[in-house]
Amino acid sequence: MKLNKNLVLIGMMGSGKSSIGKILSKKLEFEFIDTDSKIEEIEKKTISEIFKKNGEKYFRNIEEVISLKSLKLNNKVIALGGGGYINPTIRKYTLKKCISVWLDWKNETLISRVKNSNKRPLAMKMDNLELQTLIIKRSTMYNLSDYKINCDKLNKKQIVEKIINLYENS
């Protein structure tokens, strides 16, 4: 069933966004979009090479740039970055056209999963207390989406599921 709206993904690194977007595009036909992905494409450059040369404010410039234009698209899976919902122009964007889900772990299961990630980072610089204290604020802005599950109990394919079933009954 297509909906004519995009069905974003939003929540912290580590949450899932990527390897879950992967099989919900598949499985709703959908194409899909990493927003990191698409700016370490663009830029030529990991994601720390970027925020390492040029520092998070360019980071996030071009963050917003990309992900408004991936929003501006119809039926795609979309994950944004940890931080790109945080933006207000692109969750005012998200909330407005797009069906939104927050896949939500313990703060335990984020911490472990990009403690040691030299993927990410702003997670690298933090001991397990600043990652906790991101954690939290982060979550009073994901809060704000459309539909919000919680995954530590859940494998990948029930996850699927669920957000399936949520799309489809919006």
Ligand code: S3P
Second form
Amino acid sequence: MKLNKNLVLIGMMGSGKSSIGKILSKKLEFEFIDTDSKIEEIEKKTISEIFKKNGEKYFRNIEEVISLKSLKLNNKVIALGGGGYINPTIRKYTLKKCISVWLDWKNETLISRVKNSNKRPLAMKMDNLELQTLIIKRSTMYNLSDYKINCDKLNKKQIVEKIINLYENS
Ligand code: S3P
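Got the form predicted on its own; could you also share the form predicted together with shikimate-3-phosphate?
Following is the full complex, with the preceding chain placed first.
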């Protein structure tokens, strides 16, 4: 089988990495890996439960192990957790071996999507200003990815088409 580079989706919580990733994986006929789902499967707990019972540091350690293991494969579409790409080891590996795409949205769009989501323990503790500060801080890291898509004016189909185009021509 031809070995193709992984296509890695990065971006904030609520940027659509999982839903876009699933569509991409069908189109490219690649397996889809959502690192958060893998962590939940292995730990037999939800992300919220892991944060609550074991703390963020514990979560970040597993996130690094699972993300690196996934990134080392080929022919996968991978959705990293919103904080995954902030980890320098994960980021370096992604940049070296994979094609990465940042799903970028206006701050207000992201904030309205993640606020009050009990699936997102990190966002739950933050007010709008704190979330905005986090988005701005992380954007400098996300901006290091191979490609950036401004998603606000696009529908899902257009986002997917753009990504496939970028991937196939890279
Ligand atoms: C996090 C994002 C979440 C999940 C965890 C921490 C973050 O993933 O990994 O709650 O630090 O941004 P999604 O981006 O898939 O929501």
